[in-house]
Every structure is written in structure tokens, then in C-alpha cells.
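Single chain ahead, written as C-alpha cells, the form predicted on its own.
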Amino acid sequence: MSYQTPRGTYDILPEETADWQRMEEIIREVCRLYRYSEIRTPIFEDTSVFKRENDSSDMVNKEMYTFAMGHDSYTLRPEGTAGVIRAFDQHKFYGSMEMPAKLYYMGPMFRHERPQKGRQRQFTQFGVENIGVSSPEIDAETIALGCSILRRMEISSIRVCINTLGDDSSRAAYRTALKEYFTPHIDCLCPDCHRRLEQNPLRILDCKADADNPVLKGAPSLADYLNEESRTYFERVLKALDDLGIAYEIDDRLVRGLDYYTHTVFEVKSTRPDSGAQATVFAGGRYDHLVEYFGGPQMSGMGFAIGLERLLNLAKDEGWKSQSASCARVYVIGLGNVGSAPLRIAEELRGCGISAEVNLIPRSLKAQFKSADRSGADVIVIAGESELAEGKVNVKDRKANEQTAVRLEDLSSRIKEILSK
């Protein structure tokens, strides 16, 4: 029997992991600069963490992997925000952390949807949550953090699309207007939009099936239903983005795919013509009621998420290359009856922070040199019987094509000198 990965999953192979590791390092570096701390939540949670009452999102209604254990129902996490807020409340961070609490997560998520490039059923997501303070400037800084990651991944062909959903009263007035508008046209909309009309008519604006439907194009604009407080908040977000030099486009049809968003919502999209349906690189927004929903005080939050498969694909499309971590900097070979001396030398180099590979099987000198070539090593250490008897080894600088004898006590410093060039 031939075994294969389940549909919508994949293996990250050894030749690919160096790119993944470097991407993850970049993300962690940026999070440190912005003073975000990592949080790691379970891969599955009680279903109620994700499935909230009257939720209209496709993720909740169509895509979750849910299973029963006795009388309990659990769900593989389809997104990161809900688990982070659950942990924030459970551990009472609102009483022990400086507000705003700045958290980030990175790990596998699961959604049962049609697999395609950059969108798998198991995918890796990075996200940030800034919890505890409602501030237009925090919204702008959060977008800036994501853009900083893209710059470090050498991604430049992007545009920032932004909108506001307003506060509760503005959104309630807009929902009423949308319901009145869409009700006479309901037969022209897809079956999912029939459900959305009752649960959350804003979600009709985000419908992929009806994206080109003229009924949607004639819908009322949210801007006409914003109260003064909501307008002022959004204007301050845009002013902060202007001050940061982040260009943006206002998209008054942007509502995002989850029901908990309030005020600022945004999507950062690739402008590459080959992006197709996978144009969104990262996206998110502000939420005012999640902390309270999970049992904490009334607190606002702001966050976004990036699918790392999509991020890596886009970076490679734009020419990004990581420095391969799989290449040995040093390859140690033995010549003659030297026993475990090459292994001891490699271990000492590793103890000094130098990546080293060592030949551990009986082979000719020619075969060992071929292995050293394939390893991509910058330096080859040749441990021969006569040299070892004198406390020395031969060191070959492959780039300079020079070979010199080096005393064992000077080996690590000499190699570091070569590598520094």
C-alpha cells in the first residue's frame, strides 16, 4: 500500500526548511522590535471558543474540523485570535500585564476548504493581538508591524486596503439599511447570502459567489451611516498611517470574513498579476467585544494574521532567497588511521558555535572530498595521522583555495577568521 499525505496537507522537505526557518526568524525579530511576546495555545479547543451564537462566517459554518469525545465537542483551531483571547481571560492577563498586552502566535491552523496554492487544509499562521486599549494609533502601528515583515522578506508589490465598520450604533444602523436593501433582491443572491441576511447582512458584501452581482454594487455605503465618533476615530487611523508613510486605499466594501470586527478593518494585498485569488497577504482589524465574550472585562483589541505559506510563496516570486541553514560551514575528514579524532574535532567546533559535518564512515580521501563539496562547506579540515601526531590539522579555505597547517588549539579561532571574510 502506498501512503500519501491527506488532501490539503503537505510535507515541508529538508531542502525547504531553511527558508521556513529564516522566515520565522525574521518574524520573531520584528516582533521583538515592536515588543510583542509569544503565546502558544492548544491546537484544539472547546468548539464554543470558535462557534459563537449566530455566527455568519463561512469559517464557522462550513470549514471547521470538529470532533466529539464523549459528551464534549472539540475543534481544531481554524484561526488564532479566539484561542489567544480565551487564554488572555483564563489567565487574567488584564490584571497582571501592562496594557496593552502585546502578543503574537505562530503555528498550524485547520480549515476544510478547497486546496489551492497558498491555501491548504492544514496551514501555518502567524498573528498578533494588541489587547486592552482602543487607540487609532495602535491600529496604525499594527499595520506597520505587518508591513515591516513584508519589507524584510523583500516584498514590495503590495497595497493596503482599509475601511471602518464603525462602532456598535453605526454598525447597527448600517445593518438595518442593508437588510432593507437586500430583502427585495434576496432571490438574486446565493443560498449562503439568504442565511447572512438574517445573521449579519454585512457579510453579504464579502460574498465571493456574488462578488460581481450588480445587486451588491448598488448596496448602501457604510460611510453614510457612521456617527461622528466613528468618523473621527477612522480619520485618526488614516492620519497616523500618513505620518508613518504607509500608503493606503479606502475600500468601503471591505468587511472581512469574521463577525467580531469593529471599527478598523484592513487587508494588505499583493499587486502582482500572478497572485490571483491568493492576493491577500495579511489582514485583520479591531474587535471590541471578544474579551468580554470569554468572561473578561470590556476591552478592545487589534490584530492581524498572515498565512505563512502564502507569504513565503510571494517572497520567492519576488526573488527572496534565504541563506541556507542546511549547509555545513566546516567539513572534517580523516586521513589514515585516526580513529575518532575527526569526530572530536567536529564536536569542539560545534561547541564554539561553528556548524560542522564530519565523515564517520570508511571512505577514500577522494570520496570524502566529494562529500565535502556536496555539503557546501566553506572550510575543510583534514585530520591526518602525521599532522595529528604533531597536534595539527590542515585547513583548506575553499573560497581562497588556500590550505595551511593549523595547531589544534588555534583551530576554532582560525576558522572563525576565515568565515568572517
Ligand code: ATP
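Residue numbers count along the first chain shown, from 1. Only the largest set of C-alpha atoms that superpose within 1.5 Å between the two forms is called the rigid core. Remember, predicted model here, so these are calculated numbers, not experimental data. Compared with the form predicted together with this ligand:
- Relative to the superposed rigid core, the position of the CA of Asp410 differs between the two forms by 2 Å or more.
- The Cα position of Ser364 differs by 2 Å or more between the two forms after fitting on the rigid core.
- Once the rigid core is overlaid between the two forms, Ile27 does not reach a Cα shift of 2 Å, moving by less than that.
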The other form holds:
Amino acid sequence: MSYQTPRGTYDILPEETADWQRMEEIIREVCRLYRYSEIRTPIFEDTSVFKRENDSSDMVNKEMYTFAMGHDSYTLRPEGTAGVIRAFDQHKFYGSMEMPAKLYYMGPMFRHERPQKGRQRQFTQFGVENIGVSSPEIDAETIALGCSILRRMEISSIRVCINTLGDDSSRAAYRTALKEYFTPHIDCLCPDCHRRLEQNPLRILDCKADADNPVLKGAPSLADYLNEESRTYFERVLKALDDLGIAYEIDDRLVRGLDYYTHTVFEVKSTRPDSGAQATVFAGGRYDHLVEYFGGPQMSGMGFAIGLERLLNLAKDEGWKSQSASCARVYVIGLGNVGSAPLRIAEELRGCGISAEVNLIPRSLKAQFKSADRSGADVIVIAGESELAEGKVNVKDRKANEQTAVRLEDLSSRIKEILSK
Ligand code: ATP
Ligand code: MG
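Switch from the form predicted on its own to the form predicted together with this ligand and give that structure.
What follows is the whole complex; the chain from before opens it.
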């Protein structure tokens, strides 16, 4: 029997981890610049954290990995926001943190979806949440943070699509209008949309099966149901984006896959023709009721999540390279009966911040040199019996193809000199 990763999951192999680490560094650096702090929440939560009353999203209804332990029901997190807000309330950050609280997270998420390129069952999200203040300028800054990450990953072929869902009363008016419009057309809609019509008709606009259904195209537009306050809020978001030089398109059919959004919602998509199912790199919006749901005061939040597999794929498609040096810079080999001297020398070099690999396998000098070559080391240190007796080793500068004897106490400075050339 041979074992494989479960469908929709994958291994990140050693040759790929350098790219992942560099991407994660870029993200952390941008978060630092925008003054967001990391929060790490559990990978599973009580199911009720994700499955909230009346939630009509596919993610909650069809895609969750839920399991029972004794009398308790748990769910592997399908997204990051709910856990962050649960923590925000649990630790009463609303009483202790400067508002808006600015938090970010990065880690695996789980959704039982049909696997395809850019769509896995375990995938990685980075996301931010700022909580406590509702302002159009904060919405714009949040979008700018995400765009800044894309820019640093050298991704330029993107489109920012934005919409507003308005406040509660605008949305309620729109929901009624949609229900009136869709009810006579119910037979033309997919079975899931029958449920959506009852639970949340806005969801129908986000249906993947009905995406090209002409009935959807004729549906009323939310823009016609926005009250004055919601309209002004949205105009200010757009103005701030203009001021920041962020180009966007208004998409009045954009409703997003989760039920908790209010006011601003957005999706950032790749415009590369080959991006297919993974076109949306990141997406998010404002939410007004989550903090209350988990037991905190009425407070608004705004956030987004980036799918890191998609981000990395797009970056690579656009030619991004992580440029991180992964090979050892020094390789130490022993010659003759030198015991653990090579190991000790390597340890001392590492102590001086020099990356070193050491031959620990009994083998011929020729085989050791071959292994040193394969390691890609810049410098080879040869610890020979007679040289060691005089407190010296031989140092080979591979690029210059020069070999010199160096006193042990000068070794690290000599190597640093070679490496800095
Ligand atoms: P989609 O419409 O592609 O299903 P979504 O609306 O379900 O996306 P969100 O919940 O907003 O996605 O998650 C934000 C980002 O996380 C997405 O834009 C995407 O980059 C990534 N993402 C979501 N689901 C998956 C998945 N199954 N595999 C890989 N990445 C994913
Ligand atoms: Mg989805």
C-alpha cells in the first residue's frame, strides 16, 4: 500500500519553502509598516463560532469539516475572521486596546470543496481585521495594505472590484425587492438558490451555477436601494481610494460569499487570462454584527483574507523569484585521524553567524570534496591532522580557486573576508 496526501491537500516541498518563507516575510513586513499585530487562534473552534444562526453561505452549509468529540461539536476553521473576533471578545480587547484594534493572522484553513488549481481543501490564508471604528478611510487603507503586498510580490495584473452592501436598512429594502423579483422566476433557478431565496436572496447573485442565468442579469440593483448615509459612506471610500492612487471598478453584483458583510465589500482579481478558478486573490469587507455576536459591544470591523497559494502562483506567473540563499556557505571536511575537530570548527563558525555544513560520514577525501561541490559552498575548510597539530586549517576559496593555511583563531574573520568579496 502506498500512502498519499488526502485529496485537496499537498506537501510543500523543501525546494518550495524558500518562496513561502520569503512571501511570509514580505507580509509580516507590510503588517509592521501598517502597525498590525499578529494573533494566533486555534485551528479548530466550537462549531457555533462558524455556524451562526441563519447563515446561508456555501462555506457554512456545505464546506465545513465538522466532527464530534463526546458531546461537543468542533469545526476545523474554514476562515480566520470568526476566530479573531471570538478572541477579541473573549479577551475583552474592546476594553483594553486602542481602537481600531489592528490584528492579522496567517495559517491553514479547511473547506470541503471540489479540488482544482488554486482551490484546495487545506489552504493557507493571511488576513487582517481592524475592529472598533467604522470609517471610509479605514476601508481604503485596508485595501491599500493588501495591494501593497501584491506590489511587493511583483504582481501587477490585477483588478480591484468594489461594491457596497449598504447599512442594515438599505439591505433589508433590497432583500425585499430581490425576493419580489425572483419569486416568479423560481423555476429557472438552481436548487441551492431555492433555499437562498428563503434564507438570503442576496446570495443568489453570488451563485456559481446560476452565474450566466439571464434572470440574474435582470435583477434589481442594490445601488437603487441605498439610503443617503450608505451612499455617502461609499462615495467617501471611493474618494479615499482615488487619493491613494488605487484604481478600482464598481461591480454592483458583488455580494461576497459570507453573510456577515455590510457597507464596503471588495475582491481583488488577477487579470491574467490563465488564472481561471484562482482569479480572486483576496477579498473582504466591512461587518457590523460579528463583535456583538460573540458577546462584545456593538462594534464594526473591516478585514480581508488573501489565499497564499494563489498569491504565490500569481507572483511566480509574473516572474517573481524569492532570491533566498539556501546552500551552506562553508563546508568543513576532515583529513586523517582528526576526531570531532571538523564538527567543532563548524559549530564555531555557526556561532559567528556563518552557515556551515560538515562531513560526518566516514568516506574518502575525494568523496568529501565531491559532496562539498554538490553543497554549493563558497568556502571549503580542510581540517588535516598535521595542520591541526600546528593550530591551523586549510581554507579553499572556491570562486578564486585559491587555498591558504589559516590559523584557527583567524578562521571566521578570514571566511567573512572571502564571503564578502
Ligand atoms: P471563491 O469565490 O474563490 O470560492 P471565497 O469567496 O470562498 O472564494 P474567501 O472566503 O473570501 O473566498 O477567502 C479569501 C481568499 O482565500 C480567496 O480569495 C482565495 O484566494 C482564498 N481561498 C478561498 N477558498 C480557497 C480554497 N479552497 N483553496 C485555495 N484558496 C482559497
Ligand atoms: Mg469559496
